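Given next, in structure tokens, is a single chain: the form predicted alone.
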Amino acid sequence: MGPESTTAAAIPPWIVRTEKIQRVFRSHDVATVALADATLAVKPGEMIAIMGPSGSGKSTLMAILGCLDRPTSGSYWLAGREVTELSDDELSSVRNRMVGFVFQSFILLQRSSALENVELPQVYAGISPKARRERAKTLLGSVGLGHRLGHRPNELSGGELQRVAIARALANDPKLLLADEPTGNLDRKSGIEIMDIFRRLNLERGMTEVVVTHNAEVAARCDRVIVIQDGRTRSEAEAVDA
């Protein structure tokens, strides 16, 4: 019986679950496979890493994980409801209100300040002016940034731009959040930091993170390494905190 099954009254031990996920890209009478069998578990509160080479189907898994993809065939729960069959609208409805994404290329509004930039998603939410420019205040102050509210992105170092996209992330409470290598632009020490951020949320607020990254030490940072390749999540491997 698959996990649709928990009772109202049972919290499930997971976040996330995916069983036998296949994504198959068809061009003309060419197909792709990008992911082939991905199953896992994440519980709530976990910080995973998902690691493995490129082209190993990391990015389709995250995008499918983050409700911005369908998978081909197989099933995937989000806080114990499945997601799998949902309509567009169903899908973004989820997205905007369960997920929060942190992006290499930090995805930045060029012509908005930083403050703008984190009140945005609360716009899609349907937030008062007032209420979302405070939640945006308080949230990058809690980054480290409340001295920074008026600078544009071309104001901000690589390190702060990922602080104000992290702020953006968390600004409609999400659920989970899903980083596709956060560092990836950063020097090391810009990077720690960044990871410091990402710890210091999953302790203090409990926070579901699903890291992708090709740092070792980054991966590190978390509670468990599942390693993705040929499109299959081949193993899980506990990792040591830094």
Given for the second form:
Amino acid sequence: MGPESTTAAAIPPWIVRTEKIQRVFRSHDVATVALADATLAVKPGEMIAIMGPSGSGKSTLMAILGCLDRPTSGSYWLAGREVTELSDDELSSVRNRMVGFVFQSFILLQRSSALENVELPQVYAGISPKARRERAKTLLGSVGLGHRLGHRPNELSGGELQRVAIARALANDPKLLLADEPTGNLDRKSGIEIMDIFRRLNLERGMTEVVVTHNAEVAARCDRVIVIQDGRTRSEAEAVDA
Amino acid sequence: MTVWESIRAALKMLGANKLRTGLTMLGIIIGVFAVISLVSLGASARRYVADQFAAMGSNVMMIMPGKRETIGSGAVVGVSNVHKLTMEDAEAIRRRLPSISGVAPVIFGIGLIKQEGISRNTWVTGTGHEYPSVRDHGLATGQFFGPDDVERERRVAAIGTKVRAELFGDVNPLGKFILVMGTPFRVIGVMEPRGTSLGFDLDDIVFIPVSAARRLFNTDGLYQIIVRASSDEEVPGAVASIRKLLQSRHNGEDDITIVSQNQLLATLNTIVDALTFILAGIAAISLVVGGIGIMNIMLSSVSERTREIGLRKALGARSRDILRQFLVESVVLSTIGGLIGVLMTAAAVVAARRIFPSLPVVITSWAVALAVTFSAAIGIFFGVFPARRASRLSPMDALRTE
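Please supply the coordinates for the form predicted together with its partner chain, as a counterpart to the form predicted alone shown previously.
The complete assembly is shown below, putting the previous chain first.
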């Protein structure tokens, strides 16, 4: 670990802490500022929502929080470690062990069973086939899919698909669960069920969760809302004031 | 992920699109089949030639009139200004060179043979009494003519099994007369069957004393003199001493060609090898084309599976994990194609053995090893580019691809 990661500001209580993150995309000679100033902090065990209209930069922020992308400038400490300067392989390892992703469109391997999908992050963690099979069974059981282990995605409903994805996100016991519009492709009832699972994980396991959404009903079920507008983060109160 | 797991995952992916996988493999299958079967065919031809020569004896040499650059048993070209080979030359070699164990002067041509109304055009070979030992060609029944018969120009003949079957059927030919180009000869022996040697049927032949043949063909020059050295080691020395002897007999002119069996065999092998490599090279081109087919299919697979790649990276796959995944897929694809190609060649060899039992069809093990290794290498070579492309995708962009 570098000296930056041991500075006082980087030591938890924050699981996620960003400081003036900028992300500028350049194609040809045109520079597009997707994030102008994203500064936020999330405490362990918090369940927060990031809200904003489309084009506000929330997808970009989500990608940076998930270490799928690097900021152009600014700092990001994930569980006390400054990650903006890490190599690609190190970022892969951080994603593998620290972050669990839940996507709007589920993104499961179509030719693999629910069990195999949940095993996937453990495959890249180098866990033995036997151990990861056991773990995947337990996780699918915990999201109520113990009876669907061998089913493929095309044999499952939307709500079930998202529950497989949640089980997959939990596979390597991450420090942070990142959900991008997790209810966006679901009917209202399934959406509520999924949000119940998130809340339960948060309460029972103390899971830190960041949910990116533009659905106010979803945001209302979180502890706190961070609004992002024109690439800048504000607290909900500030946003309302503005 | 262990190697075995990677291979299983690759098989699963390839099995998901069987038609596409099959068509891509076909390129490799055909390439491998072509390479192995052509190399094996070359090896079979080599063995066939070697077998033919082994039957003749490796310490046998042929002396022909005229100086020829190339060797072979074709027609003598431009013999006008050279000395003929004569029976006296043959006699001198027999008498004066101790390294030579046997000498057979040869005159031959095609002549009409008749026996009780049955006639047949066949090879008439005039030679000396040592021919059977020089050529290692024994008799089935009766005897070959002796030195006496040659010296006194007796009209006796030893016939090949085919001639015997055609002219006499089941009748014992010994003591019977045949007309060789109108002249009666008494049959005193039947040669052992020898089959075909380099397209020349050694059983469809009539042997008569060289003296009688000289009169029959109205020539005093020999077509060739076949000599046998006492051992393989004597061959080079014998070649030199024959050359020296005949040079002194031909007014100092070096106007003969001496071909040893080993030399002929080596030349033929060179030709067969060259042909084999040319054919195998052409076949290898089809393997490369097959490889391009693999690259093509892997590239389209990468673009179809961009989201999968993004997902895998999001879940913790490193670039080299993705690289390996796609590389293993293309290598598995090409190697299975290679193995199927080998099996098809094996099947073709079994079929060829049934259809041509006399041809020594062999499957060359080094060609099999080479073709399988080569097809795996093609999988790597043509798989690297698509796999690198996959591994370099940014996870964020890849995930957003629809």
